[in-house]
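Heads up, the chain below is alone and in the form predicted alone; it's given as structure tokens.
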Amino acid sequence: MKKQGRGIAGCMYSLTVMNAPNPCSAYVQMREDGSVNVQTGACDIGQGSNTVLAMMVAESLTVPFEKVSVYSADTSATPYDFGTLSSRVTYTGGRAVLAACEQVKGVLLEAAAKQLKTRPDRLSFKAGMIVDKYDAQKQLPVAAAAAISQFVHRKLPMGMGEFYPFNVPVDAQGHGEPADSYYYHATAVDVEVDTDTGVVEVKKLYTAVDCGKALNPMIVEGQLEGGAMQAVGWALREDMYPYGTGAEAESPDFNPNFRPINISDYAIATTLDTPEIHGAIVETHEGEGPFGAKAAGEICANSAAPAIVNAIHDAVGIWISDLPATPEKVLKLLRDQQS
């Protein structure tokens, strides 16, 4: 017999590590024909960080986004980061970007304001011009500021920026501020459970994230889907057993007997195991993020495997404990439900 159920769960994440000093920095330089260079240490592991850090220079500066090239985490290159984890490059990277970028736009407006004859602070940045914004009449694209601070003024448009997250490290009476900013997840799913076989198989997912402003929303819903199926996973069949070397080995289930010879003995998901998938972009604003963004990394991935055991006890009143949720072990609990 084929029973349904559906479940929920929702959590919260740290946009930047806790109890911890964990900054980034970068380098920008605009180059005499307009183009850009951004050097930082945050690494792009897949999940699109240099193509965001790249948006937010290009909207900075109002420079076409090809314009705009990354290189990163190379450490004999690039300037510190503290590392890609807790869902921070987007947030701490982006921030020490623009830092950098506002140093560049000062030495562009010094230049424009000699060639335009008028002060910096009247001037302002407009679609790849740099304008007066008492007079439209004197304007200058921003490339040509470029080259004449490079050439006539014999300054560099560079600068260097870097960013310190706001925390205050818990104490041992558990005060303090351990991050500086968090985001938010839910996930419901909607499952079947065969009580015959023991086999679940979730049919709907639902997943939503709470990302500050979304500035690339391809990259979020990316997320979005990436994070809910890698969470399947986790919740159905993925175990890690056998290779486990700590507390992990005292489960019942452990078998250290067992040692797969290549990713294909080890059940990850597949198309195949693909459930419907909505994904949902909550956008807010975040104060401190960069264009009010936060992050959607990590998070994706956190709330859908509780949301699948909540449905299965929705289905069949049973309660996993340990994940996966094997065939073996749904038949057990059941068995051991009706004894």
Second form
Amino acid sequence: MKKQGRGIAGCMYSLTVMNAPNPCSAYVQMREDGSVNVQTGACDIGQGSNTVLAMMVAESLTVPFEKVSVYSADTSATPYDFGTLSSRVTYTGGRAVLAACEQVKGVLLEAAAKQLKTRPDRLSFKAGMIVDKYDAQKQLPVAAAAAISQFVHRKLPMGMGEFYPFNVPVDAQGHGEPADSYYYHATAVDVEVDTDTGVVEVKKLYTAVDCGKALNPMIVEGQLEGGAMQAVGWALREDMYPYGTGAEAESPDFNPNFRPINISDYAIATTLDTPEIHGAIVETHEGEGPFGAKAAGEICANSAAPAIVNAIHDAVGIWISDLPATPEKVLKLLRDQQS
Amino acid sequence: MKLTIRFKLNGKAVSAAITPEMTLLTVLKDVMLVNSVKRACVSGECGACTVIVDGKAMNACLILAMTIEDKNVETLENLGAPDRLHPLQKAFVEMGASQCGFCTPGFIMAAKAFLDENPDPTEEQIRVALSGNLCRCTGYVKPVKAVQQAIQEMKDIESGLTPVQAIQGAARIMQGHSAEELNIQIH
Ligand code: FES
Ligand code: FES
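Previous: the form predicted alone; requested now: the form predicted together with the partner chain:
Up next: the whole complex, starting with the chain shown before.
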């Protein structure tokens, strides 16, 4: 018999690494034609940070997105970054890149002020132009300011930014502030449990993240959908365990080989296992974040598994305490429940 | 033992010096230096190495190179270039259907071979056709939608709309408006 159930779960997660210094740094230089080169150790493993960092630079320097090239994550050439983990890249990388942009802007304003015969503090950036706030006649394209600075005033429009996220390592008494900021996620699922076979199927999945300002909503959706699907896999079928038995496993030197080692046994979900996924972006404004952004990273995979476990309980009244909820485990618990 | 095989790679007659145990994947990646073909599981499980051999999508890691003598091998390089993307490539870019991108060439080649045979599939048929391609990043939502958008665009190009109109039309249809409502002719 097939039984339906519904479950929800929510979670919070730290932005930036907890209890440890985890800086990011970036070099930004505007070339004489107004194009911008960005170098940073922040590594884009597919989450879209190169895109988002380029968007931030474009916004900050008011140049078109296409003019910004990001060169990232080359340890022999790019400045330091702690790594792509703990949902820190948009936030930390963004702050580092923006700090570098501020220096670039300072140089450009100096040059523009000399050229326009005014003071830097009267000038502001507006859609590719540097404009005198009190005398609109006085304006200069940003690219021209870059060229003038470089060739006339002998000052390169470049900046070096760094950002250390705030944290106070938690002490033995549990006092401290582990991370700079936190973000939130929730999942709701409808599942169907086949009481004859133990097979659990996720029918519908709603996933929502509070990512601060969604700088690129399409990328955030991608994170939500991908995270959801990973979590469905972990909840229902993907298992990895140390391999080794008896005395070997008891020994303090036991260095487990994890199994399975290939994807024919580690069955990740395919197009045919995907439930109907609905993503929702809950925008908030993070005051410390770059343009109000927080993150949309690992958290997207965090609350689906508990939601599925809750839904299984709702459907058939059993509690799965050890993931994945394979048909064998579900059937065994159903039998135990009856006896 | 060295052998020479001759085959067509993206329409061009080529030859390669191989040893008998080499797979098509090894020949494409290491001998012909084709960039798009990805080496991942090397056991026929993931589809990252998908290429089209005589019109059929195949896992290059499972084909012995010797068996492709005189055959026609097509890789992603044959589909388009940055300034003239194939509708599938364009749709993958526009929909954000690629994250780390490791699975993407395989997905696009699998979809291409499938659409060549079945230009008007249902979503279910698309999912079945792509079920041999694994993706860890996207949750398959956007890749499947991208294939649907590409189908729409290919139909629109056939029906004589300008590419821009066609893309706008497809985008609106994806957002739930009907073609009639928008006065777009589709057959
Ligand atoms: S590398 Fe060929 S199927 Fe995975
Ligand atoms: S985009 Fe990363 S595996 Fe598909």
